[in-house]
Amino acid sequence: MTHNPTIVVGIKQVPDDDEVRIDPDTGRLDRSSAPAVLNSPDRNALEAALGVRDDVGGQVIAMTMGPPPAADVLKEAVAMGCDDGVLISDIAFGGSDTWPTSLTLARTAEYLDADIVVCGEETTDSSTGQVPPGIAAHRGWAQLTYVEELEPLPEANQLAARRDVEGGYERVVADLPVVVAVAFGENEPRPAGLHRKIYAENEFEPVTVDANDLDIDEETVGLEASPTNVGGMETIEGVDRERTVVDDVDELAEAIRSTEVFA
């Protein structure tokens, strides 16, 4: 990568997942339900950006896509040392699955001209981890997913990536440009200066675009053009387990032996 690079984090506002609640007769998250937080994976996100930026210097810019007071997790990332903010907000885009949601910000990444778009690997509000690969292939760029450390290597205009694998790890080197998911809690997010926050809270006013601002034809992104649907939903109720309690080892010996498995 060049020295100075333009680095672009997809965040994201969601219902706090310890009160969220799901709508029995549409099978959604009932969004009212809950209070709207920043997404968890996405502090790991904005860290890693953080620090590429802190390497190599450049500029880290937070997007979000949703309505008006979404703006609120842009205030946070500002607040964590990212330079500016982007509010991707128009009615178009409501009901969007993954789909069209990528689409959105990889137009976004290249409305800013981005050279690294950096997403947290899943949003706690549906899990799929489908945005950030669903970006690098509507931009046709490289990918490093689940992602543990990132490493700059200006001078061949790459980034190295260390990602987690089923056993161990992997050394990735990509070319610019490039969409990195960082795996979720592998690095401690740093905590926001008071004097960022203050500026964050009272004179920080992120930049809003809209469908037309980033040329998208209003029938590819919204609902209608969402192709995921909810086929139904259940309650799982829990297994009610046995429980023995032991004085010592040999007991503890006995009745594992006892058990239908070993029988």
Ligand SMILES: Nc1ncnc2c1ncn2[C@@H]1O[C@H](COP(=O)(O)O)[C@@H](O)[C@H]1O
Given for the second form:
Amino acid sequence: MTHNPTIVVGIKQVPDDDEVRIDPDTGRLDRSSAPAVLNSPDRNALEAALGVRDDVGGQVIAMTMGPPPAADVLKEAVAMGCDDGVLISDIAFGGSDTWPTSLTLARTAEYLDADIVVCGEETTDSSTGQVPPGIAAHRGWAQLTYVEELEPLPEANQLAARRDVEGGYERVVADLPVVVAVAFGENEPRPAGLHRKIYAENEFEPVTVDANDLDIDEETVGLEASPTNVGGMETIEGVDRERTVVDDVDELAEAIRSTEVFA
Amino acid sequence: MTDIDPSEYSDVWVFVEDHDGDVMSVSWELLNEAKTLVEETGEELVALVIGEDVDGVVEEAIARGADRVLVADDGVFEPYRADPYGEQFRAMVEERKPSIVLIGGTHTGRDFAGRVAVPTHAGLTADCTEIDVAEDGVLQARRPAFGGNVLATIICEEHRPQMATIRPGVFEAAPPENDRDGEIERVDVVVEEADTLTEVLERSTGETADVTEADRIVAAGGGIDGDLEPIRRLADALGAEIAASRHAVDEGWVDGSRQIGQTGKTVRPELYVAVGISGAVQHLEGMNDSEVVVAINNDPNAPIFDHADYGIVGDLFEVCPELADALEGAEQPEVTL
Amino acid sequence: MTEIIADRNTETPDYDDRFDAVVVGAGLAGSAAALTMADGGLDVIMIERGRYPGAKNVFGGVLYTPTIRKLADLDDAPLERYIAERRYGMLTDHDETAISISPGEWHEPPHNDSYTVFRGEFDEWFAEQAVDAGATLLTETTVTGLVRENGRIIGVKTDRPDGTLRAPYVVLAEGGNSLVSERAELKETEQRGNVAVAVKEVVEFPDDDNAIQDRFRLTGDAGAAYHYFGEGAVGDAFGGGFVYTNGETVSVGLAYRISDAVSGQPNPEGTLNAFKTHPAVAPLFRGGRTVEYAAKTIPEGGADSVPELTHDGAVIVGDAAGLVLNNGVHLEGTNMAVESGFHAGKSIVDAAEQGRTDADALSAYAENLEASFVMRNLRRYEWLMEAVENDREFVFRELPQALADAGTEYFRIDREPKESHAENAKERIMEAVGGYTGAAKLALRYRKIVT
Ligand SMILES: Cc1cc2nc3c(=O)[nH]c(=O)nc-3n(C[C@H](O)[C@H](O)[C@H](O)COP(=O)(O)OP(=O)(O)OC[C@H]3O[C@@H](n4cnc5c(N)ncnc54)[C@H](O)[C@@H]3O)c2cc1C
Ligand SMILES: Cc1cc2nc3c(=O)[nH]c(=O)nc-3n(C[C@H](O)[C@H](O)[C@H](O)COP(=O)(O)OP(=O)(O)OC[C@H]3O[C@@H](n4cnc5c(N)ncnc54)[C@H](O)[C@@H]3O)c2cc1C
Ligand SMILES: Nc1ncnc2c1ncn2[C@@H]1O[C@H](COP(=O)(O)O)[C@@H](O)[C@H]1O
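Based on the form predicted alone presented above, generate the structure block for the form predicted together with the ligand.
Every component of the complex follows; first up is the chain already shown.
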């Protein structure tokens, strides 16, 4: 990067967690009614990327792979301050698991001449956390996951990070290009500026690329190229709880004492 | 797409995660669980140990159930880094063609698993909570999806190996049997320091508690606002371990190894007291199998009350000490005159 | 960087004075104003603090649609049920005396323009109608103040970075908790006596699919609106309770004077719980589960507390202007909000044609509102609040008790002749109203409710 790095941020549109409901009649999961929102860990990714730009300059470009309505999350990213947004959309991508998804995102990062790719920790719908390491692996780039803080080292053409390791932390430096996955909740995503937000929501149009633009062989993406398949889904019966709300502490103590735990 | 022949792949591999000789308990949980898988398939149960000076770990892997241990012992592997681990692991997979590879769903496991699965075009199922093998040898990897409302079964029919990361705490570890026999095989180290892309400057780990063993847990959430005292007090009165929601961990109030939930541990204690925890799905996923759940929260609409046996709406700073007092009273032997 | 990106211009434009009008709040009043202005050819931006319009908006509620129907096509609007029955119940702490009205006409479109709705859905839909007409909607943005130049209002400040936006006209449609208008001294802070606290729950019946049809005797899309007053509803506070049927849930709530809420009266939650467990109300909620709880304030100062509606560069509409009729019999704010937004929008379109922004150029709004049902209704009932306040003990305690007792006496079955029952009943009423003279005085005082 030396200076002015190109920072590409992977963001995804997901169904709003809070609104995913079980249809009381069928017992089936009703995702259709849930509004589509930006995967919340990706906000931390955007903030981390914009933070690097604050430090050393450069460009922050958001990318999302998904159907055309996913462009909405790009608008949100641009409102927050990203310089541009790229919608990666092609029927060929349908049914992709993490393998082709990370392949596609890796190709896009390369297409955009990325020095740094920043992702969220995981998505709230598929919650694999595998896409960022996958992007790095497809390109043979370095990776930094569970990142709490980034520190660009432009002179050394490196990026340093503080990573969360369970029970502690470590500081790591990585050569560029590098893929970063920012730990969820680690930073305070900046609010969008008023005029930027008006622009992003009303005038901004993302760049759209497809498999052809990215020079991706259609056989290497989509359902066919996905090693994993969903074999079945069962709704999990919620654990039946007493759900007794007691009025005072003595009653609570009594309730706890009467459980088998104290027998 | 390169077609592969699944029948050329056999054996179940379990990655043994150690940091400087400390083994993550999920590794032993997996070794124990994998025993039932190889019983089905009649294959070998192979443990992988990567690190530096890992002889003790290798011995224990055998005592914990491995038929064979593959050891990659080199300074390049300590401390852990994704690129050398991934590279070494990949080389071993390509050479030896395991059918199933199980990795603990820790930060480390989830960090490098993709660096193995991508180049080998393996199927990788993340964050599983149940596994078994169908008659045709296909791994049935189950994991909660969509906010924990659904259990999805993920399968991988045409690609090998079938890889999965498994959430810590969902399986039980068995005690070591020190008289077990097993083969130890040292493998070629294919990574050189010069090829690595990253360098660890500093690593600092505190205690790594194992909350999955506790019978009683008092868990702290965002509501404690940085003050652990009420939690300690209540945990003392109950003889309970302290755990936490992600919020409390992210704020640095409680150590990360004590985090409960989707990206933390799964626990099933006899008693789980959620203090100042809202009850987000990601948290519930880690504690829903507790025997008895008690919630203390000042918001009557907090979702946690729907997932608790007993709840009290009140300020935790008042409720916890009072409850501790009331419970301590209970522990006193009754005096009959 | 690749050329496809390098060649693009994504600089942030300056939107100052790019819009003709800024609407503060995309509630009913705001969207009505925006829709009217957009239809009139103006460039309008609505600024809403919620994640989407209606996200946090609370009301009972029955939406009254005579004006909305003129502005938008209600056919695809998210309506829950039309109101087929209105019931007024007087509650003592254990009796109920009620009357019920369910005219056949209400079953026919347009259903007396009364529908239960969820504001979260309806407001979003209504704002969409404005957007479809060309308005711009900006959510998750709170207006924190107004910008003035030489006394004229020339824009708004928001809580966002780079957060000032200039525009020739500002429509203040921020609802009852009108901090922006108050801070800008366009209106006075409501006195406590003029504000009601309202609490509301939405209850579902997980184990009873027919709970609503059966308990409220309804078929199809028909719905019920039950109003309650008396001691059993809100204790000795000034106010009342309501129960409204939605599609699959029932809304139940209370509204009472904030002055009472601050003194004596237990907290709103406790009062609502007492109301819900009143013997006449509890059976409606058997086996029910609360899925939503909300609290809000309702302005109820009447015509007197309506502030100056037009200013140089700005107008105030809806609840922000105190346009709510809440007198125990009527609880209407939605129709007034929309009507006021409509007149305000029109006056801005006209003023813009003349290129003027001064208050005088906008005065048609105040005049048209004065001539409309909004101000006429508010003025008509102004006296009522005062009268009821003076007769509080009588209206909320003595009368419900007397009616209940009289009913008990009148229908008593024992071995006495009916004549003596009727006599006792009459006596009980007479005692409460203070004899014939008292009754005549009351009749005179309250005649305007029905005339
Ligand atoms: C990808 C992803 C993974 C995640 N993984 C996990 C995970 O593994 N584990 C996990 O826990 N979360 C996880 N989360 C986060 C989860 O969504 C919630 O944000 C988190 O659980 C909230 O923690 P909390 O309930 O402690 O805090 P808050 O949401 O801040 O809630 C605090 C609660 O305390 C109550 N309170 C406040 N003050 C008091 C008082 N004085 N007395 C009593 N009560 C009080 C409040 O009413 C509130 O209910 C994950 C999220 C994502 C997106
Ligand atoms: C419990 C209750 C029951 C009621 N029942 C009924 C009923 O049955 N029938 C009836 O007709 N009326 C009823 N009303 C009254 C009715 O709800 C109101 O009169 C009506 O909603 C007023 O509409 P409005 O657009 O003026 O304000 P609101 O609906 O309050 O809308 C104001 C909007 O402005 C936004 N906003 C506020 N401040 C800012 C800011 N600074 N920046 C950006 N945005 C802001 C808000 O988020 C909101 O979307 C009831 C009210 C209550 C509280
Ligand atoms: N379709 C996608 N488009 C862009 N980025 C994605 C996509 N899917 C995943 N990512 C990124 O990868 C991260 C981890 O996702 P996952 O592996 O699906 O849990 C997300 O937080 C995003 O930053």
